[in-house]
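Below sits a lone chain in structure tokens, taken as the form predicted on its own.
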Amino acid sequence: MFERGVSATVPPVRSLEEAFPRFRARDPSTVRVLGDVRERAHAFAQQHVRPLALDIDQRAAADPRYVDWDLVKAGCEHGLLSLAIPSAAGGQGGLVQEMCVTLEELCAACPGVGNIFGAHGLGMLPLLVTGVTHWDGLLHDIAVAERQGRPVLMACAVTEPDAGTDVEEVDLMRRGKITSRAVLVAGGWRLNGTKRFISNGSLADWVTVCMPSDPKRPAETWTCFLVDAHSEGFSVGRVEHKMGQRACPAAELIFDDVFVPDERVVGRPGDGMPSTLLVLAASRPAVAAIATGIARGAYDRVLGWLEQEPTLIGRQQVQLALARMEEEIHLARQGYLDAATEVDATISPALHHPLVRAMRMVPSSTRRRPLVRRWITSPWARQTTVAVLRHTVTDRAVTRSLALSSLAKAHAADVAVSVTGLALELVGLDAGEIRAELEKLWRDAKLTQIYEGTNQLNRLTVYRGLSRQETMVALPPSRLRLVGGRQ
């Protein structure tokens, strides 16, 4: 096993204003909050994650089911599991910007460990975009468990054995080989099928899973469900032997007549595809941040190593290579922040709608009463949530946000692969543990070009949403009508 230590220094983290020059003109209180989130993540990454990264990678290579649970529990102490949970549900109320700067810091140390927390956030996203229904259920429970030092993890299951990128684009979905199915039964649904390559799949206590009720019409009947991993009929199959990001296992999930009660339908039946697009708009900037973190981690390690090799850094060829790495990382970082800012601005009107603000003012203890919970999870409440979203957000706004997120993801993923490769060229074959760290980051980088949709699909989304200025049907249809709004 590798020794649990670091052999070269790491340059000090830059201030938020240095990393994101645009923040010089932002409200100081906003900058302070985001800076605190970033510094907390950086401290956790350097204290807990980087010293263990190579050892965890090697252990997981030998046993794909290996997980460093002590490290996950340490993440609880730093609030990494509740960052995106609304404050009204006991969380920190962070939006996409906070998640992104956190993931860059974690993934500069170890992308696999960062992806444990990123995949957890992805699992929560469907619950977050469907309003208050789950505030006082699972989201509240996750926040409470975190304060007790007990991690409750989530995963999101969409990919199938014969349908990967297909399930992230409406036209492709109609032609995809989707074999899973949800059948309506008394009191709920029965789920059957297999999901594959699910990050956190073997770790999660809860899984948000999408399936069609009619496989011949998947785009029109795609529905999201919240599944307890201890449910009868649910099991974990193969856990993949991975090339990179090994600290976060990717598993096959098997659903054999799994019962899901009506109250655990996420949103409304059939609304899953528009909700998926909204989730992707929020999750792809996070992948861009993961990729940017990988590139920055490689760059930081090279700089630390060069401090011990002063003759090399005096060479103009090395200086040009470092400048190129700096350039690509900087632009990738601005890209993911542009996308995250756009997502936050797109959903912000819905978060500040009077109905949502009123729900925040109701004490959690009141919202958790059985009678109130029945109302919050009722079909009428779900209809109202969609009406609020339609009242405050447009299909065009979500389409543009998704396109910018796709742009950031595809660009940053390519930057991660490019910068890690260039870093390996700079240090050569005899750089000791730094070489091993860089080789790991290079392996880790490749996955960012694949998950959350391949880069090719992401660029087709950029073409449609920005080049062609098309508008997707990106929001569920409203069956209620509110006064005013943006429709």
Ligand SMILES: Cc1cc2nc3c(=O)[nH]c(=O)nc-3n(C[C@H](O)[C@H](O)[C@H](O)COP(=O)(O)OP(=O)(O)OC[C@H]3O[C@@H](n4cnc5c(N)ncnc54)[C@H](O)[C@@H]3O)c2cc1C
Given for the second form:
Amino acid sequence: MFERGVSATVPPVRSLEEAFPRFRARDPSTVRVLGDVRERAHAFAQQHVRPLALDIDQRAAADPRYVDWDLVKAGCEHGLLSLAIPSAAGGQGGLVQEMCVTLEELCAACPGVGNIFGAHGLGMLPLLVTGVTHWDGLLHDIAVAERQGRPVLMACAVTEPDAGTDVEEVDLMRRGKITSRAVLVAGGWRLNGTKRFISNGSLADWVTVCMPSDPKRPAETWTCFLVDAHSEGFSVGRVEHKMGQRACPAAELIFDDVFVPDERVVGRPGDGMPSTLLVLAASRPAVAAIATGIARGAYDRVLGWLEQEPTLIGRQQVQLALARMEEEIHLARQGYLDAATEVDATISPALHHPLVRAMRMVPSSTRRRPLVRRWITSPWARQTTVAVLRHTVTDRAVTRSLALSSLAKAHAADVAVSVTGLALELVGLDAGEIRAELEKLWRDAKLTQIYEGTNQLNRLTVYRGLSRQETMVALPPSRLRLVGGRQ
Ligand SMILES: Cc1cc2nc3c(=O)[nH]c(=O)nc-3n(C[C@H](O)[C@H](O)[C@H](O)COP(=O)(O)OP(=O)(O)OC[C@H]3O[C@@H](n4cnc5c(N)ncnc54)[C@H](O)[C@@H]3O)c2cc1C
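Moving from the form predicted on its own to the form predicted together with this ligand:
Up next: the whole complex, starting with the chain shown before.
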């Protein structure tokens, strides 16, 4: 059992229907599942994470490699590493909505700790959006290890020293200074290059990493690989001294001729860019939820403190400020939920396609047999996955999801920065530990405007995808045509 730093009281959480009024009109069983996920995350966050948040922040300021592994293990006890793993692979089968409500709760307590679990989810996303290939390999192993109390963490590495914004958009990538390279060799690929600012980079056992095979055609040859962090040639370079979210280290990852076998290519070679855009569509609502959690954490703390200060809370000016914060947080939350609902609705038909349903019905033990696994990871099976995706999802639907996710992310990040700033102004200098917590949340908030694409880039995506109704995403072409189909 996890004991250290347990707080005696858990502040109440608002009911799901109160936080998200639209749930009054939804199927009660879905609402119940989501409500349970949210309450479990709330209890874990308030009992275990919040009491340690300031201490971890200070330790990580002194040593950016510091990680509270006990807390990560406690997260295992609460199923935080397998939340998004399909139930057919031994996980909990959560989609983007489940990830988001969990992250809001974790980040209301400590955004850095929340981001360890968020970055793990980001690392898994390329494996999740590219079909069943990796379910019975790594994803199954993560779920089993979690049940044994052994955290197996992931990270996702896209950013390079001279290419951050440029690797998050197709047109920019063609002009970007990408220096990493993947070279095809017998039985697999050799990876060379450096990735920078990778959350969980120094903790992860496995990294999903994207590199081009042809520097002159990066967008067309961008490929995602699953790399074992214990591989020869892989090393962790500088770990950043961070301003906020310090509990989650951001590291430089160095690939020096790292060999990756063919079966660990994620999706098909060259399909990395459309997959990255699908990943961003699913991960930006999660960043919006992190930002909403930060704002809510600040609001909860300042409200709790002001309730002990009758002269202050009696002032209309203070009440107006609190109402403003409530308003901003509510709208940020509706934004991430809209985006998460849209993404889940966009990808669900692919998850429920008869071919995928048939795969789910085959017992995992059978799917893990070497012969069956060889078939599942074969080029033919990967081709079928792409065909299913094209059969069920349109380029426009993915663009719309990406744009809504970008809208939610940029808005919520600005809300996090403004609400934490306002909270600090309200408590002034006399609020002791609450002030220290608010200062930390204010530092934590800034990063949400930067990662998963800066707010500027996200807003340009909103302009192109929603205002101009452009179709910015081109899903990978399929040589295989399934009967029917939407495009
Ligand atoms: C702590 C931390 C954790 C991170 N975690 C990860 C991770 O886990 N995995 C990962 O792959 N990456 C990660 N990142 C990288 C992050 O996604 C990038 O920092 C981000 O995409 C911005 O890239 P950049 O830092 O190179 O800034 P730049 O791209 O150099 O941008 C600098 C400024 O110019 C603006 N700008 C750039 N291009 C344009 C344009 N075309 N139009 C308008 N404005 C533009 C930007 O908005 C920004 O204000 C992390 C970053 C940080 C700081």
